[in-house]
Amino acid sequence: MNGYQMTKQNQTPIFETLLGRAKRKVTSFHTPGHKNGKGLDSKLKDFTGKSAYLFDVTVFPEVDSLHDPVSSIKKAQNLMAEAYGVQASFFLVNGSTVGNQAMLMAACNPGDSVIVSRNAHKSILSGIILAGVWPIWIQPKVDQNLDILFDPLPEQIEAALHQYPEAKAVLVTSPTYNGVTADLVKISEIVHRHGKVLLVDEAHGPHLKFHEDLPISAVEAGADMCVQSTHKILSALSQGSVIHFNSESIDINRLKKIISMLQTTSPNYLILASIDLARRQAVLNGERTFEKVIRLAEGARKKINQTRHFFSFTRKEIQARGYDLDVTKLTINVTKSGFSGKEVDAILSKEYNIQVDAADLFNLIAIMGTGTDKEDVDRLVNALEEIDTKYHGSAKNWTLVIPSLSTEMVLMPREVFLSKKTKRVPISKAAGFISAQTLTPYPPGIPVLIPGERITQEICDYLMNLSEKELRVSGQETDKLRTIKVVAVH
């Protein structure tokens, strides 16, 4: 950016229209009920104080309206699509959810049908099964080595989008919880080349754009529309995230409607605020702050692969496989400790007080942000080491493997999703039904069933398998998973 757009990127409108009706000391009678902090209970007022309970407003004139900006919103929005270097950004305060849920929304018409890897977030179903579309799977790549999956190919989705010509987008999930990125320059030529939509669920990258030694981020790629979790790496509070819109081929009007038909209609203007700031820090600030993150992440996983039972890939291996890394995110490895991977999580949490954000069968995943220093990188490693040396676990026999996941769909997930028409089977005698629900086992973390597809022999055997070892399964609605929920035929 020249000089004067990193002067106008200074600028805060929805922060500091907040801060300068905080500072008037308006009196409320509106929404919300605390009016201005006052009414909080006394536990959390004392806790919090109330300062930040002044941003906490309805929508007036003053503040702008999410669902039809003119002045503070409205100019953010724009500083945001200068920021990332698209047509247009719009703000959202329910997550990245409502971002994934729209761009299908938006990009596809009810029959239409869209490519998209099995280990897509919980939200891409909610919004296949919102737009009324056809999901086309393909099958994610098993890494026995690292314990983890891996994203659709180039060569993958070419050969899907000849396979399926009838595709109106493809949707592509990068970074990966494990902060694996595709090769989305590729993966947008070849989309692009077949006359489809690309978009990128980029939840876990809102901070890829500000350095130079991380994957290069969707809206550089050339993506369609991609959704990004601000709150996830760079500063905002929870819950606010941002869709951006860069296509020729996607009717911006519509995006918006759909954009505003999902949303709240009383927005926390708090997470408005902290989105508009982050973009802000990350702009003036995020080269600086990312060189400082990815050194000490660099650090922390060459001390963590000098420990005996634990590993952290390193980008290059990563790269040798094709894809590439956001070297910030931390995936921890522990098979050969012993332990589970919520096992060394509980560890870490009850004795350690230090929390990772997830953890399954084999590795933990610690994410680090704008906020991570030295002092909470030193205590996770002087932690793993500790437990490297302290603690023993009894050896395990796990591998990752998942059933072939690219099924016949029979009928759309929405149709059967509303449908009533549904009954249960026993799991051994599935085989052939239409399934009627989602079954996401931890892990992998993938959907092995998925509303609307013929349920495989395969599947039933692997399900069996995780019952006989009490496995509890995502979306499973007793408490032994005995039965799966099918749609009846009469």
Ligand SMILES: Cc1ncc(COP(=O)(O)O)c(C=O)c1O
Contents of the next structure:
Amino acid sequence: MNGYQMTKQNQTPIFETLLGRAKRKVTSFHTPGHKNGKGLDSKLKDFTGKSAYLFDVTVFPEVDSLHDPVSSIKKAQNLMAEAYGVQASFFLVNGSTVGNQAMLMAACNPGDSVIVSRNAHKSILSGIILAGVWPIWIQPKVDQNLDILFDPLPEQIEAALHQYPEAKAVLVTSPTYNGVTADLVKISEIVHRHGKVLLVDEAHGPHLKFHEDLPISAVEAGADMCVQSTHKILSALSQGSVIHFNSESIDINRLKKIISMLQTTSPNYLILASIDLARRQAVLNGERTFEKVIRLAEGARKKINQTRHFFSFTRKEIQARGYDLDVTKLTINVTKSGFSGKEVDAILSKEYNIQVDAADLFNLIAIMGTGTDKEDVDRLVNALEEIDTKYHGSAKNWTLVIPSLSTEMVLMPREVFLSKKTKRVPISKAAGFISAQTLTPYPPGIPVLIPGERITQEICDYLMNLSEKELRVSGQETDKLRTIKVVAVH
Ligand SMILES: Cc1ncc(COP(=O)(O)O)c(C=O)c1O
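For comparison with the form predicted alone, would you give the structure of this protein in the form predicted in complex with the ligand?
Below is the whole assembly, all chains and molecules, this chain first.
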């Protein structure tokens, strides 16, 4: 970025506009009903103070419209696009969830197919249903030393493109929840060589561009579109996300229309302003901030790896497997402690007042962000060091396994979800039927069945085993997992 562009990046058009309006004490005869915060319940106002609610406005010319931006929102989106070096950026107020849905609907027509790793966030599956496309699943790889799943290697994508030349797009999740990034440079080359488009769910990577010791970001690697949760690591408020568009082959006007169809007509301007400010902060201070966060994370990783029972994999270990790692994400494996990740999560929360972002049987995931400081990191490390010596779980013998998920897609997920008659059959008798539901055990946190798929005996056995252990499976709809909803007549 040149000096002129850097100076421009100091601007925050949405924030400045809202601030100007707030200072003028405008009498509100518009929504929302609390009227500049005056009508809010005092419990909320007393706790938060009231100035923030002066920003809670609705669409009128002064503050611009998210659906048809012509002034401050347009300027802010242009500054975002310039910051990330893309053709256009669009602000989202329903997180990367709506971004993933919009990306699929914009890149594909109903009936198209998309190559996608099964290790995808549930918003991808809802996008597949909304877009009316056929998913071509790639089975994620299980790493039983690290107890995590990996997204596809470039070779797997190349093989899938050879096997399914009709695919319109490839959708990759990078970074994964664990901060592992795929080789997007190679993947982008392969996907474009086959004449397809590359979509990336980069919900966990809005910061990658701002420090050279972080993995390459999706648009720098050549993605046609990517979605980022600006709220996850940068400083936007929850729900604040962005779609970056950088494609010669996708219709940008179609994307604009779809984003507009899926988003509220009453966006929260506080969220919009926070996306605007987060961009400014990242461009102007990102390198310094992430220098510090990377140092803190690496310091924590080293200390965790000196404990007896916990470990956090390193960038080197991930690179040896053909991927890269955003080191600001700490995946903390607890299996040697005899505890599950969920048990250590509960100890951290109850005994130490520390909350991590996620936990499963094997791991905790501690996410760092622009607000992480040394004191926080020391508290986490000290707590883990104390738990390591003071607490002992009873050894368990869990292994991360997933059944083979490359089953036949008989019907399109959308068709089953919206229009098929269904019935319930016992799991033991479900093999051969077509699933009418999504079942996602945690771990591994990926669906073992989705609507439209032929149910195999292997999947039935896997689910019966979970049911015997009384492990709850997301989407099961009943208290006990004894039956599966299937397509009644086909
Ligand atoms: C990989 C991935 N994609 C998408 C999402 C959805 O993001 P959001 O919460 O911003 O809607 C998440 C949320 O955790 C995620 O982990």
